[in-house]
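The chain below stands alone and is given as structure tokens, in the form predicted alone.
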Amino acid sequence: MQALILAGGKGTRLRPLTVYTPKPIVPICNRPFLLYQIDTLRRAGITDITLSLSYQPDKIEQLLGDGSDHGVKLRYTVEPQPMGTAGAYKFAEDLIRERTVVFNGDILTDLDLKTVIREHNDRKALATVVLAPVENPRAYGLVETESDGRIRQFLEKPDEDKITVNTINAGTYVLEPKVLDFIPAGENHSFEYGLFPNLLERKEAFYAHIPQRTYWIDIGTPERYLQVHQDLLANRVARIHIKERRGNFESATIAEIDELSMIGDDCQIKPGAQIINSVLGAGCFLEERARVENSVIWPHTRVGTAATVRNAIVGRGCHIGRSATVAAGSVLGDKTSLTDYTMTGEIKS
């Protein structure tokens, strides 16, 4: 069995993170994206794994390589043009030719996946798609299924009255090579509005799995990559757990770091300094009295004394100059500098 992660997308509703990084090697918990979708597919027995990339694809090759120190095969795709995720798994078919998970490149879940094949196998499914439970279905495409788990149609943002499931598309997909066979090659196609609308015309054997108790996050937006971090942090991820919450840093004895936050290697922490519920990646450098909270702050950024981050996301190679505040919702891309005592963010009275 086989796996393909689409992670071609630009993450152009992460900008300005994506700009110099892309999408599916953001750091979460300062491990690259993608290496938690790696994890969910090897705990399945899943080790031959195909990437299909677009955007800046030999920074993520360069960074992965062939998979070997992560325990799996990793080979890649490059496509011409953006495909469409349905196009995508076409361009890739020579490599993939037997049954196979795909997942979307922005997901990140806890998914007992072994039991989602199983479940696959047992109803001799030409196509299952997994299915996530919202708070508001209102905002999401929703699909409907029959009593014994086929889907019956997928609704696209229906009226309220119209409402009858509160299930999404989880980006989640195990495919027969048949499959490949209704999909038209050299064009864009998508799994949502071509290739499913047509396994239900066809009246395939096309199913659902809605898992029990999973965690799942579309990390697309800085809103929900905050999010992510601060669910980790709080171990409230069932299967995924961070094993080590602090690298080899330089710290003062007075300084203040509680016990959920991450620090990175050769982090230097300067007396008064507090991290509260945070990340810092490798090389971040606080001064005297500065505050980070609630926050995620990638390598090589240096916040300055009496400066302030909080609920905020910082990118790479930032200077924060002195008592400068970064205020709740704030995201700086690679680079940024903030000269002293600036504000950014909502200014109150």
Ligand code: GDD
Second form
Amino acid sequence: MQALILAGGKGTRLRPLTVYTPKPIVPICNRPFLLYQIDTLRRAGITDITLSLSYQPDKIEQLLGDGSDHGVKLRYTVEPQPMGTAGAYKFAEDLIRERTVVFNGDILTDLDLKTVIREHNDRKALATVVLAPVENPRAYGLVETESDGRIRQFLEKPDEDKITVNTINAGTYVLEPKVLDFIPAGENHSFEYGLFPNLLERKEAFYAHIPQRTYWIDIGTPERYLQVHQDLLANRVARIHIKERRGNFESATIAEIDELSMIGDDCQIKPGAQIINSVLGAGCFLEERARVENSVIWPHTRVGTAATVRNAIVGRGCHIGRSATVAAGSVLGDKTSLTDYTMTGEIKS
Ligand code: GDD
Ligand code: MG
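Next, give the form predicted in complex with the named molecule, keeping in mind that what was shown is the form predicted alone.
Okay, now the whole complex, with that chain kicking things off.
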């Protein structure tokens, strides 16, 4: 049993964060995102993992290497240009000619994969898609099922009037190698628009797995990137626990850091600063009376005296000037510099 992680997308919806950091390794609670997926696979005993890359592959390869630091064996494929989701799987064919778990490289879940694989086996399925319930299925692949779990319809990014259920494709599949024969070689091809509708037309054994009490989120937009942090800080994800909330850092005794917040190594927190429900990457500097609330700040960023950052994401190596206000919903790219007293957000009359 092997795994393939589709990690070649450009992460456009997470720009500017993904300009220098490809989406698969954006930090989630100060850990590269892909490590959470590797944990999920390892929990199910899968250690032979291929990463399918296209955008900024070197950065990912440099960070994760051969996987030995993380108890797995990593291999890489790099498409000359993006081949689409199924095209990327076909491109990795030489490495994965056996039953394979495929992950979209931007979903964070505490899924119990062993149960998914057992069910796939019991049903003698050719392909199994894991489902998740969401409030608004429009941005996802809508999946309708029969009472025995067979998939009746797969509709990617449906129009409003086509939405019949709230169960969507969670971006996790178990695939038998035979499906490779249904994917054309050397061209762009998609699971969602190509292979899956094709399996339905052929009436193949194509099933859905509906997990119980499972956390699931696609981290690919700023709202959801922030959301996943809030969920992890609040311990709302049953099988994923943050181990260390406090690195080695210096803090004035009269600074306020709440219990939920996570502080990376080598940060400096000056007197009167407040950190509430937030994550600071390594080497951040908070000047006196700076306030950071419900936010994620990447490493080596400085927040000036009496500046405030609320419900925002601040990239790496930024400088927030004195008394500046970074308003809710702001996303600042790496190395942004805000001069003193800058206000982002709407002008109030
Ligand atoms: N290697 C490679 N090559 N990877 C790719 C390519 C490609 O050409 N295109 C996309 N990917 C990777 C992305 O990096 C991402 O991890 C994953 O495939 C899915 O692509 P997204 O662009 O994030 O798709 P989406 O979020 O709009 O929709 C997909 O995910 C939803 C669940 O989050 C679909 O699979 C939906 O059906 C699904 O509901
Ligand atoms: Mg996505």
